[in-house]
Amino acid sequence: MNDLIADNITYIYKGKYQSVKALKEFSFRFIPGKFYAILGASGSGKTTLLSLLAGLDVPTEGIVSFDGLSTKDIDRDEYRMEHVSVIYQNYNLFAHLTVMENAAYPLYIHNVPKKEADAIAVSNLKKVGITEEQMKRFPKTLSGGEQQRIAIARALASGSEIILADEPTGNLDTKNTENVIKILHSLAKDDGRCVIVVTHDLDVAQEADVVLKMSDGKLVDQR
């Protein structure tokens, strides 16, 4: 697996009347097999950083690179499809697909035969504690914690080396938060993936291998 590197990246949001420097000269090397937590108040630049690491945009200055290639020079749609999975706070599940179909969706778009894709999805859903009865239902009929676990199972199906999570425990109670942290930790330690979590949750940070703290668009501390 390959390192994900942010090299002196700055990002400026340009509006009609003003420009805002949301990220300022951020540098860090993210490696496989590690669980990273990025902490910071709202407006500190952490969500902007996540979007750049995901290839949703490119830095105004500096370089984000994976496998030695800048995201400015590659097909970013392909990069996201092949190498990155993003787990959102609001889950981003497809309401018209069953739980099992949601978990199998990355495999469907990679043209994996349906029977094989469904079997992999079932296995991943069981790993995160979703029952076979729940797999037949639609996401909105399940709790927030269950929907978040479905989103994680979908990320598992993708096989992505990089797992990015944006406030994945923000809507969850204590028990479900613990379950999600355990799963994310396992993705790094047992599967060797690079797991990067943006969070306000200190419980998440306590379980991370590396904690990065951001303020006013800058990396101000790490442990």
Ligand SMILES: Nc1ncnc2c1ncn2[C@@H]1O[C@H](COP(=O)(O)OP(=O)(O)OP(=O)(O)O)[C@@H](O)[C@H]1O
The other form holds:
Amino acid sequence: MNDLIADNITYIYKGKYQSVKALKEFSFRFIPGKFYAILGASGSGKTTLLSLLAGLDVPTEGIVSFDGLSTKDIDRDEYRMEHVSVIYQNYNLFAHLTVMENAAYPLYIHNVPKKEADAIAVSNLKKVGITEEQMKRFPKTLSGGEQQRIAIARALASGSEIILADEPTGNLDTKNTENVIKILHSLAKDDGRCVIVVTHDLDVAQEADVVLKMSDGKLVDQR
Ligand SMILES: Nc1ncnc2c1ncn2[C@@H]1O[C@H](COP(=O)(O)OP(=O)(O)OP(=O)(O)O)[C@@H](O)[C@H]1O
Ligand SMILES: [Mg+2]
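Got the form predicted alone; could you also share the form predicted together with this ligand?
Now the complete complex, all chains and molecules, led by this one.
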């Protein structure tokens, strides 16, 4: 029932002098327990699609719905907080929180007691290969790949049904990429979450249950 559906969505970025049609009549039904990979050239609309699925904005035409409700009709802040976890292309960690606090943040906002939240965060950070010493630091003192893995640890803590990731392995070496793929896979298979990953990495796509190919704002292939 908790399907995430894009129904004939079009999205137009409206500028002062020109508009860009970034998505064109895109339709797809994403279901829980599956790991999806989205491939496509730069500018093909992948990040735009994720931002609509995440409820950051609503489509210009068509409908994005979760559990039968259009994102146009719900409190989108609440939707994002309760159901969606996003791993962004540029990490989006909180600069003023330590690495551990970043990874514990979804638990803090759900009123999990601090000690318990911190223990879960530490365990998730270890899973993605962050050391105890690094956990005490602030994100900007870490490398791009390390920050990316912290963002993944934060998503692990969230418990959200929908995990959206934009190039989550873009800054990782082979070993960390394999580990992250394993984690994303398990979030779908073992936890029954709906995992949607934008990637250029064919090794990541190889592991996905379904691969969607986008071109010029359209869904052009799936397997
Ligand atoms: N804020 C914006 N204002 C206007 N046009 C935008 C904006 N953001 C993206 N676009 C345009 O929308 C189209 C789709 O962009 P999008 O970011 O979704 O592509 P993408 O597939 O994620 O690319 P990449 O692989 O480079 O991240 C592009 O033509 C892009 O130039
Ligand atoms: Mg993008």
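Here the structure is a predicted model, which means the values were calculated and not measured. Positions refer to the first chain, counted from 1. If you superpose the two forms and keep the largest set of C-alpha atoms that fall within 1.5 Å, you have the rigid core.
- C-alpha superpositions between the two forms give a turn of 14 degrees for the smaller rigid part relative to the larger.
- Superposing the rigid core and comparing between the two forms gives a CA shift of 4.1 Å at residue 134.
- Once the core of the two forms is superposed, the Cα of residue 124 has moved 2.5 Å between the two forms.
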